[in-house]
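Listed next as structure tokens is one chain, alone, in the form predicted alone.
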Amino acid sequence: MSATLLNAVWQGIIILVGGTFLGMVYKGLDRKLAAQMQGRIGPPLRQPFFDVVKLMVKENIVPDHAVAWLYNLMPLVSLAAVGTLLFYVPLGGFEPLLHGYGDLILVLYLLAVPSIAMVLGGFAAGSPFASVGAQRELVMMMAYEFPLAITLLSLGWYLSAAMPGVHVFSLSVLAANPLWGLVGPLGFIGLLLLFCALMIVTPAELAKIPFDIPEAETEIAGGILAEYSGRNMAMFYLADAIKMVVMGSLTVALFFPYGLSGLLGVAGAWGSVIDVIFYLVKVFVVIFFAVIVVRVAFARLKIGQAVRLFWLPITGISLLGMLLLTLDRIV
């Protein structure tokens, strides 16, 4: 083995258990914010750990009437969708592991993954509620996707006007060439829709309140995930984490992805482990207002109000803001 190949994968185990643990940590404290702003105690910050070794220790029980191979697959292939996103991502101000494998558009693909995944276990298991879950999975994914998209994309396409030449459609390049100073009074509106855009659809991407539809304990036993126990519930449990971080990281690599370091003057070691606690502020910012506030300050929609809503005034939005920076490139 090379040491080039070797190197690359000691990178990616850190990258994995880096961004497994800091998704746990993240887990907690929505877990504990949450219950805090509510007037709760609510559990301790270690309680997702917890929560997996209590999983993973559990008998892996599979229904008499599910699609035994399909079932066990599904937790596994989300976990390694979200797992591979992490290469993608822009962690901590240094560059992804995968640059240049890959741009926007396969993290768009990897994004919708997880969901197809439990989609298909949800149906694999051959109950009424997982497949009324996975029902509404499907149409909440037809519903949030598309302004995601338009987002992501209307990003790379501006940049692509102002740097020709260049893959501006890697994650990498657009950390690296924030739109903020690029643009003029017209685009910097259509950036600010476009944030507003991308913070709406976290949640409902993360699958929690108000856009936690497909899982419902109160209405559907848990929906897709009422079969699930053992390693795979714990798989499932461990993607979920990661996508908080991937969601979070995305969102500061597209629109924050300034360091600290230069600012206070400060190189070396010390200036990367400033960035990488500031990476880390960011993305708990980010977590924090469109996961933990959201979560607590609306109930669940209904199926046919989520739809509606990103149908309309969150497509909307992200149009408008496309829109914007178009006519800003014009202008």
Second form
Amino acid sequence: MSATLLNAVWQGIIILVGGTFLGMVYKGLDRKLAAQMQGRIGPPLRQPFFDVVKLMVKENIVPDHAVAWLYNLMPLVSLAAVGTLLFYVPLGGFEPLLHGYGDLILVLYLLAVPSIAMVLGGFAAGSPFASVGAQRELVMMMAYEFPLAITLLSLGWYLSAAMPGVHVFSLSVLAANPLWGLVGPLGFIGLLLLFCALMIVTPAELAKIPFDIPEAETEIAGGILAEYSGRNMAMFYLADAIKMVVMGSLTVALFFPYGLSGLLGVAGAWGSVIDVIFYLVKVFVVIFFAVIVVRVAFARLKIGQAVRLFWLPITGISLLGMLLLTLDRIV
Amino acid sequence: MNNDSINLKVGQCAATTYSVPVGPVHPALKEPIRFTFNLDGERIVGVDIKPGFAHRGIEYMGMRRNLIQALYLSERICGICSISHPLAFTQAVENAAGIEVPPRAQYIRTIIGELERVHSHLLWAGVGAHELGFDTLLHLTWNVREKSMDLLEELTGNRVDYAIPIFSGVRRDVPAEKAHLAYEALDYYKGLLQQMIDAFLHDKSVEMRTRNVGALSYDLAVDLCAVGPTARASGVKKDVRQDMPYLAYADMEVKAITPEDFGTEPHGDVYDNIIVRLLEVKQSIEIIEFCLENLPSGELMSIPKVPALLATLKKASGEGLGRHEAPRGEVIHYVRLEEGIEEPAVWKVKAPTYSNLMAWVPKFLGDEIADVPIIAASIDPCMCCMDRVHMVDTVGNETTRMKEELVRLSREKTRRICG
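Structure of the form predicted together with the partner chain, given the form predicted alone:
Then the entire complex follows, led off by the chain already shown.
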């Protein structure tokens, strides 16, 4: 028993360190590729690591007007929540560490925690810019959580209808039974629509352009993060990097859980290596199209425009996807 | 009438609003100025503008130096309009002293002035894109802008502060062997212009952020005496080059550009500002081409020796006004010379931003806090050009003078000057 526990602790540490490292690498790739697309040289790939080290040694300033305990606690909460997410999302084609102890619904809630932590931290900072940013973050959450929930729940519902008796909201079960093979033509279109909705929700969830409205550097000087510095800022930075991996892995697990090892006929350790590499490529492709290309190609939206976008077209797309999946099951 | 309606809007919501300061140091601002916004949620219901953070007392310094030294100072009023101020200043002094400028010099001044408009408008477009959170467009636009900076460096030796105009002419020639460089750059811009128009004016996300944002009606633009692209975006056909042609502009037909030239009704919003500035880049390219083709031969300065020039200026007395359509609008320099002194007796500069300052108020009202950066940028403000005065007492406390007192003070000053 204690051996299993020790094993789990070791695995947990490896997942946390590996996930963070991966997030930083993807962040570096994001900055480098975006720069290249904008005609700039861009920072070296290691820049995110330099940034975190630098932030760690910088002074951690707490504003005079801030509610200090809340202000200092929130970066920790945010980092802890995304760290926990790493244990629930399938990484590298393996089953999540805590599979069986929580499901997709928990992931949905955990995804909201970093945003709520940032909102509370923003309000606790006591600066008008941070307050405006926190209000905007709340509004953004109300806007994108609905299509996100519809997307995830539709997938779970379809699986429960197709394969009665399995633990349908478990991410490992969803990843083991890709829906593309189970659906008919109607359901295929429905799945495509849900995938589109998730891809558009991803930059909002990660607060990237065109949805970086709560941080909007030129408008509200960094918004929620305006007052954060030093160690606290580094924790938000790491949380952001890990969240990118989580969102990428979630999309991969829900829509592209396929591995290459079976196809190539390679088993054992080499098969795992091939699958891990393939997984890294898949996550990169998701991040590339959902985050990097989007943030290079668009201007920042205003909060009203973003909410209208999510409540009308995106919710519409995800509802239509759900409807098509339902019809596919019934017909 | 319009002022009343603005005040009414501010007063109505004053009870339920909270105020957010923007500036003097804020990422939305490229130069220091302070806005205090009264917000109702995200909506702006009132704004107070406080300039005066970049006042350097250049006029005062200029009045304690001889005219040629003051010319150097005039060039350093602004880093972006570093030819506009000297152009207006030299015209003012030449008018006061009755000095003729040879035709070739007038054409060269025009060429450099228009090149400055090209790079200034592209700079503005990039800044505007950045304020919208569209950094890709910023980097691409500024990359394109480099070509005009390169050409300016090739022609004058400097990227900024070109040191071209001097009283009675210009200091450097545009030699025939360099003309091909200019044509090359002009062709480059002609090829890119349609792409720029597509990137800015046919982009959905830019349109969403700029259409009906920071609108200024025709009537308000006229009432508030807006100048330059700010006024022209509202449909006011106002351009010094058209209304009172000077330099080489008298030899060609310059028409004030309004959104109607793009085939749309003028709203005076940020989108219209983009239209006007991009089309003016095209217009500037045509003007430069005309000047290069029709460049008259002849001398560069009517008084080529600097000591002789200084002696002439010292003997001169009288007053002169110099006007130039700077990229941001009309810049006016007023100079009074007195016989026997080398310094200008009076030097007064009115930069375009000063005239456009009041246009900010109706532009801001009713829009959202998210629109603040792009509306602030839409008049292409230049604080260091504009800041004329900053009142502090001996212990550093700031004071504000209201309109009545300022009118009284300026009347007193006029009487004092007129003796």
